[in-house]
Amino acid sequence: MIGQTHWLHRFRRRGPAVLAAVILALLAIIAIFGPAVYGTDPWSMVAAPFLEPLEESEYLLGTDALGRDVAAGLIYGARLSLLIGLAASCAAMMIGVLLGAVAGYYRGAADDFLMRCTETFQTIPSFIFLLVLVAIAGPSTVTIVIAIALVSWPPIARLTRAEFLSLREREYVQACILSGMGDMRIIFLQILPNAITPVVVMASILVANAILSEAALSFLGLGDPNQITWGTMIGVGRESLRTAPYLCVLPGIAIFITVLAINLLGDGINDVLNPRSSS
């Protein structure tokens, strides 16, 4: 409890990280409850096309080329954009942590094989690989999450492996091995809890990259056609960029704020959990 209180105190002293946490909490509330509270269907044509923001009080953020409410699109888009970012990051972490843990703990042939596979994935340009995967499997929310996870796990695997290589030689691990404790118990109950801190920090980077990747796919027309995201809104609005720039600017600002907040929160968590950072 004392350690948790100390971490909380250190975190509260980092203004940007606290502000980022508040922003992300508000975004989460909007994503969860916004569609039910706002009520307007983002696909419905509710007014005249190209109403500019603040032109009508009922549609504060205006309408798009088909007369759809831009505010409704931003609210519904927040849910899917954040969901894809979190789901893809969790999947990438599961793959990377598992492979990195096995490579770092067993070393030898297992380490060589898994690291060569990791290096093979890293030699392929990640976004090109992502485009190919989604184009082959077909654009849908599930395939986008899987594709982003498949191009995102190598850094997690390498980081986890490095932590396991260091921690495996510690006295408490050697004591567990000599006492006959099983490998799985040692990996998941002894080493992983002590190796997870840098992985959690990197997870914030993965979430931000996943949101940007999904936005880029949707912008290029490879997003889920049955769902609306911030990237989809930018892709649709680019055809009217000169006459109605707000159609791209508003979802672009939403992506910018979200990604910036995630990165600031990740930096704050790193400062708090890293014992070498300033108090």
The other form holds:
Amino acid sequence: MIGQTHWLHRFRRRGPAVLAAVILALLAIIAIFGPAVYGTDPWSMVAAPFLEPLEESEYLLGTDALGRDVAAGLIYGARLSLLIGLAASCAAMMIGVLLGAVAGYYRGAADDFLMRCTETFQTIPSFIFLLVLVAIAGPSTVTIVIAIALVSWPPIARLTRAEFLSLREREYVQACILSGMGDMRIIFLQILPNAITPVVVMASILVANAILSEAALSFLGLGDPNQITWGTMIGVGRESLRTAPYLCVLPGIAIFITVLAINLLGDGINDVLNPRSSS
Amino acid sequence: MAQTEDMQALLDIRNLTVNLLRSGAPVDVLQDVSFSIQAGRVVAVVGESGCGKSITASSIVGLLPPSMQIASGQISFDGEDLVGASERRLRQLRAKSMAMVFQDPMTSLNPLMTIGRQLQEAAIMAFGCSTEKADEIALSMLQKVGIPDAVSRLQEYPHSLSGGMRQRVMIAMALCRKPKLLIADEPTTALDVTIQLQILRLLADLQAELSLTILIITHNLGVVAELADDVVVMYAGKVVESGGVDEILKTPKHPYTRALLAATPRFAIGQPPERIAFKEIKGTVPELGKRGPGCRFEARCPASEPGCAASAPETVRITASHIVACRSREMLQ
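I have the form predicted on its own already, so could you send the form predicted together with its partner chain?
Full complex below, order starting with the chain above.
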């Protein structure tokens, strides 16, 4: 049926992607409105330490070693984890798309130089590089976002370059060059809209990676000390892993669900935007 | 060579040599290509695949791939040399006076922009006019190329148009800029046969109406007969014969031109298909870098002589316009 090819229909046929979108929407609502609605400060010691989940109705998810509310931590953590994930991948996408577009469009010396830079970045193990950057700049939300962006742009740059290399040979681009259109206009208005689909899909996976990186940093104690994130909670809970495993497990599950949902959504977006991959 | 012609040519290509840069010595893709186009005429460049037709067009508009480079020769357009011109000047010249229609109408329009937007952009780029004025030009050009219901077509995206319609849009886009020279690179190759004829007729009508100067690149001699005033026959990067359309089609002198004409199938109603007479040209175009010093058609030539492989043939002028590069006297009779 012709109507079936409408993008909404195609999206609806993919259950996991829709489920992922619903989960992410819920997470976004929690991240935006949760702290205001829930009220309890995640840093304040509100009850007896090591209350198990469901033990007391007021603190459904229990309390940690200092008697802080785990549920409040998860809610405030959602805000920061998602924020860092989105901001870092947006920044990575901007760097990657810009460098990839210039390299792919101009080719020649510009391409060689930019691709050697990209490869240099890719040869450094990314998590070690991330640790070094945060250790040098000092842990704060902004530096963590910048550091994650700095280690994750190379694949985006390479992908964008590959798209540009192929698209710049298309005849409509040649026609634009011939008509005297400026390079910037051709790059951003003619080629980029045609090249952006796979980049967006890759960026959605980057969000998941950024959340994981941030969690790993916080776990190692290199997170922003003024902010609570899921990684921080796991790092703190580690000390009482044997007596109160839920302190690590609950934020772990939150990270797992978020990352899984983002990946599934990325696959879904890919299927919707790329008609060739849908059967 | 063309000194006998007093009128100055719009486009004059002299001894153009283009090299392909690759590891080792550069190889020539075009060698000593010379021809000129008078304003208001239609010149067809013919030859089989890989003979350098499209490279010639790319050299004129300055869109050679980075692996290729003009090694020597001149391309003068409207009295101005394009080979030595700065990138900036070239850009201006191209924007103001040249337009190109490409082979594949599927990839020659931006899939994410409406037809109207693309036409409008072309007009703005050419004249720097307001968007309203550009829309006006866009609409009138779309009507001129025979697109029915042009007003609503402006809102459509390329994917909803057929190949023939898209090629019409491409022509409209080229005309939007009122070019002095229109280059059509195999404009009908990717189309159905019935549509091919429509597009050719359209080009012929527009040419007559607007007295366009057209350089058409093709391997289809039917296109040549239909449209061209002058013909340039190319083989393996060289011009082997050039002249008026009647001279080339009726009294071809070069063995390659003759072979090309003999290879065109002639259909007749009532004739069984297996009886259709056409002769293939045996062999293939010599590979780049494996081209000897002599005539490049020598290996496939029915009239080759002992000296043909050793040195390149001189160009012989048969009439004021008809030039052929072949040493066989017998052929030239």
